[in-house]
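Below, in structure tokens: the form predicted alone, a single chain.
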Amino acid sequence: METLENTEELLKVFEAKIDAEIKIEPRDWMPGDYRKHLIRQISQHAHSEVIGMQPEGNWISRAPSLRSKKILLAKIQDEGGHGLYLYSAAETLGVSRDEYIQWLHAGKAKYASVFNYPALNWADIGAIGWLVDGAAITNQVSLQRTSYGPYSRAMIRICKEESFHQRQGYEIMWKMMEGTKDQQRMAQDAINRWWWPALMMFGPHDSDSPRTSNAMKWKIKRETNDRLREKFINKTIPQAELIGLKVPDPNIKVIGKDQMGENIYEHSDINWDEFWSVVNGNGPCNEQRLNHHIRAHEEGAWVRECAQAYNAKTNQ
């Protein structure tokens, strides 16, 4: 039985790894909050992985040539694994993967709000790669160095693969930008809509995310949501430069320079009442999306029936 003083003792080691840089693994004891926090944040990004399938996949049948389909098709293949890397890691917290998609049917468990905004056009998935999977590398980086073994192990292999993602999305948008006038007015329109969901991805500012303190505490979270996004904003910005594409803020400006050299730039403020409003299912695509996954996950029952006999039958 576990008494407080018990509590107190296993509290001093728990805190005595995370201050050492020591993973923390699921047989390890670890505080109640620390568990739950890493339930939501693990399985959230499990689900963001495998509803960001979704505005892709839509583009297959209709990528404008034989390579740009095999590679679109190579990248929403990766994003269906990393969805299983995650829900892997997060089954190791002792909630089983069924609990977690019930959780995300019945609207009490959130994905990336960025996947709620519908993909128009081929410039689009341009856009899709080099900014959401570029915001998401940015935030990626950092988890490989979380306190958590398992999210920190699926991070590793997750991050190697999402630079290619942002790699194929760049390309797509440079080749517009020597394309046609009218294709790079696509790829300028395409950067005007996804620009401010990109930003929002990283999160509130921190002073309204009450669960950033205890998360950079227990190093769950290695940086804060505004340093992850200013990062991926002076990044980002000389990578539109370079292909002549505009980032869609009036007000960016450079305001000084990095121990790099790079610059650092002041920009505007992010709409946060649409932010909530998408986070609360009230986005463009909102129930499209979760109907869509739902709808597969129900018609995809036998296959999982199946493997389960098949697992059964092997084992005896």
Second form
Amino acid sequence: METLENTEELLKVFEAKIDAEIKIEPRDWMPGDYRKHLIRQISQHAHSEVIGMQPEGNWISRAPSLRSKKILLAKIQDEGGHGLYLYSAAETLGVSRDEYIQWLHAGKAKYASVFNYPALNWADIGAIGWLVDGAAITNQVSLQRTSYGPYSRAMIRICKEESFHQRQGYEIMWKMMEGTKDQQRMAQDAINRWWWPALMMFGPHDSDSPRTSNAMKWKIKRETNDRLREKFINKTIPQAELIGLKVPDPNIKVIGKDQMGENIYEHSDINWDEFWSVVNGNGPCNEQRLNHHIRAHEEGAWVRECAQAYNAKTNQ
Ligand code: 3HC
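Moving on from the form predicted alone, kindly provide the form predicted together with 3-hydroxybutanoyl-coenzyme A as a structure.
Below, the chain from earlier opens the complete complex, with every other chain and molecule after it.
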């Protein structure tokens, strides 16, 4: 039975571990709010990985070559695996996968708003890999140092695959920019539509982020939303310029150099009305993405039942 005295003792031990960079493991005592924060963030991260398979999945049958089809298939399969790593990490917090999925289907859990935009043509597959996975990598490399052990280990595994995702997207954009005028126009149109939703992946400004102070206090996040967004912008603008793409922001300008000698850019602010509108369910594809997930989950029930029956039999 936990008493007030020993709760204070337990909190001191927890905080000492956080300070000493010792990972918090599932069987360790942790404050209820720390557990709740992780349940929310890790499950939403897992939902994002799985829902993120939809915009790209629509293009497997329309990939322009066997090589690009194989690459896209491998990437999408990776994303499904990332979702499974993250649901497994989330389950160590005492909530079942079924419950997480129910919360998602009931609209009680979020996933990255970027996936509520449509992938209109093959250039979008390039922009998604290059920009969306590029933003995800920036965030996830930092999350490898998160204080919760299972989440950190999942991030380390996932980051190993993410750089291939970003690379294959950039290669698609590069090839299109070396192609016909129409292909160049398609590539520019894709960055025009995906640049801002990719920046939104880092969340609201630190000053408007209700979760960031606890996340930083408990070392769940190791860098803030704005810091990570700036890192992504500073890294990605030179990549766009290298292949002749123009970032859709008239206010981009170099305002200095970082300690590595890389450019630091000033840029316009995000359209936060659009951000919250899409986060709150009013994006172009919110309904379609959720209905697809619900339908796939229902149609796949028999696979889960067979796997569970087999598991029960072999573990008798
Ligand atoms: N889309 C949807 N919701 C968002 C969002 C976005 N881009 N950015 C923020 N939100 C939500 C948050 O979930 C939070 O709502 P909640 O309290 O109901 O959960 C609210 O807006 C306030 O935002 P905060 O910044 O205060 O919340 P967080 O501290 O949780 O920061 C986050 C948001 C940066 C997304 C953080 O949760 C995080 O780093 N999550 C892990 C990374 C992740 O989930 N990435 C999603 C993409 S995964 C992916 O891209 C797969 C790749 O392979 C393509």
